[in-house]
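Take a look at this single chain in structure tokens; it is the form predicted on its own.
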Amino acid sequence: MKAAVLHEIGGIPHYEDFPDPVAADDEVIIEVKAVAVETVDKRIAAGTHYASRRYTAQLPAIPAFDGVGTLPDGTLVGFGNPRLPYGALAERTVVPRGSWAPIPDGIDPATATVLSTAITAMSARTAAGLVPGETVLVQGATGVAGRLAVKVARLLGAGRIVATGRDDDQLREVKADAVINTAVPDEELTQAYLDARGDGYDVVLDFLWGRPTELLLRALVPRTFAFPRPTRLVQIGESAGAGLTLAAESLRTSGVEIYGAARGLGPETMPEVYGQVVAWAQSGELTFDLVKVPLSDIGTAWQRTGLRGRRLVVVP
């Protein structure tokens, strides 16, 4: 079969022949239909992710650990946990029985690969308890996940959305009520947060962390003894930095509450959350910006930049 094959840590996968997988008694062969190439896949291949050792212990190997494909009976499923060295970026892979879930009717394979990103954006409700009419600040709104977060927040009934990013052109593409460029000096960015807050930020979906969020938390410290308006911040990503300095007053007097994105998600809530995202996708209310490339172009696609908030999806 043809596959994207990684020969060395830090290398680029090459389109070449690879032995076909053979299923054991407790495994199933998946015919791969679509795979989203994400930052985590590239970091694992580069050896910079905490899980790199697990996925690159045996080389050569096929990158990516989840995707969408068909079972032997033709059922379209989302799958994960392929048996190493068989990753998802191949014509076929092999997974343990039960390591898949059916894809609902009306969802094409490429779109199905990014449903999980939209589920992350649902943390506005599941983690922060967003109430229709509230104001949402999306930190890092020009990436794939951030743009989806803006769309999901609107569908959840956000009354006002403020979006941040580092590129004015891309910020103009985001359907927000106000935008903030974070690539400015500290004092200017702090003032921008204050100017755009209106009556206050009720929910913050944070894909950045690092410097921008540190400045945001400083900006939220009240200047008077008035009771602060609560702000529920959901920590999702760290594209601007893995750490920040959190001043005591940023929590003591600001009304800020910080949650992880997984808060409120579990076996009881996930079916409802997933069902809502699927329903929006089926109705066309929630759209996904994708760039589809054939598996044969994996070498070029792997190094591609400038996607402008679109998800790269490889179609074998």
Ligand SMILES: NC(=O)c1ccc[n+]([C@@H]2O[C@H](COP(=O)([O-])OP(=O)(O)OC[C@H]3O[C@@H](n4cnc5c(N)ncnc54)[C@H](OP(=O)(O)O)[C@@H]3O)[C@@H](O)[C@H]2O)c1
The other form holds:
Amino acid sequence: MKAAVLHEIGGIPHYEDFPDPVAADDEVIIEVKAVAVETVDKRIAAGTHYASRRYTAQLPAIPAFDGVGTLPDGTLVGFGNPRLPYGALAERTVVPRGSWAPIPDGIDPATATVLSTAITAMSARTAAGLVPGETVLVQGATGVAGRLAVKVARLLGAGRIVATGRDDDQLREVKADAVINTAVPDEELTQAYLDARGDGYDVVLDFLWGRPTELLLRALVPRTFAFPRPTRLVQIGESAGAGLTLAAESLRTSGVEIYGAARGLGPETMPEVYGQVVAWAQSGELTFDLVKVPLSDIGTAWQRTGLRGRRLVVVP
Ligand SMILES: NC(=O)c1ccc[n+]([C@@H]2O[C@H](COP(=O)([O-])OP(=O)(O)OC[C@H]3O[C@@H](n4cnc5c(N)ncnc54)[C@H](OP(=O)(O)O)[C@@H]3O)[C@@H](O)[C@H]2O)c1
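Please give the other form, namely the form predicted together with this ligand, since only the form predicted on its own has been shown so far.
Whole complex next, starting from this chain.
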């Protein structure tokens, strides 16, 4: 079969022949239909992600660990956990029996690859308990996940949305009520967070962490004695850095509560959350900006930049 094959850590996957997977008794062969190429896949291949060691332990290997494809009976499913060195970026892959979930009717394979990204934005409700009318700050709103978060926050009834990014042109494309460019000196950015807050940020969906979120947390410390207004920050991504310095006063006096995006997600809540995202996708209320490329173009697609918030989806 044809596959995107990674020969060395830090290399580019090449379109070439790879032995077809053979399923063991407890495994199933998937015919791959669509795979989203995300930052995490590139970081794993580059050796800069904590999971790199596991996924590149055996080389050559096929990158990407989830996708959408068909079971031997033709059912369209989202699958994960392929048996290494098989990954998703191939005509076929092999997964443990049961490592899949059916894709609902009316959702095409490429769109299905992005549903999980929209689900992370549902953490505004599942982790932070967003109620309609509240103000939401989306940190890192020009990427795929951030742009979807702005749309999802709107659909969840956010009253006011503030979006941050590094590029004014891209920030104009994001349908927010106010925008902040984070590519400015620290004091200017701190002041921008204060100027844009209105009555205060109720929920922050944070795809950045690092410097911008450190400055935000400092900006939320009250300057005068006052009862704090609670701000529920949901940690979802780390595009601006894996760590930050958390000043004690940022928690002591600000009313800030920090949650992980997984809070509130479990077997009871997941079906409702997934169902809501699917319903919005089926009705066209939630749209996904994709760039589809054939598997044979993986070499150039892998290195592609300037996607402006569109998800690269490989269609074998
Ligand atoms: N994809 C998912 O399903 C998913 C789910 C949960 C969490 N996440 C995490 O969320 C984050 C964003 O993912 P994504 O898929 O949206 O990635 P993406 O499309 O590549 O977007 C990255 C975003 O981060 C910004 N950015 C990059 N480096 C930055 C820096 N040093 N300072 C400030 N902003 C910076 C980019 O701004 P420019 O537009 O200016 O380059 C862009 O807005 C990642 O940490 C990812 O692991 C992703």
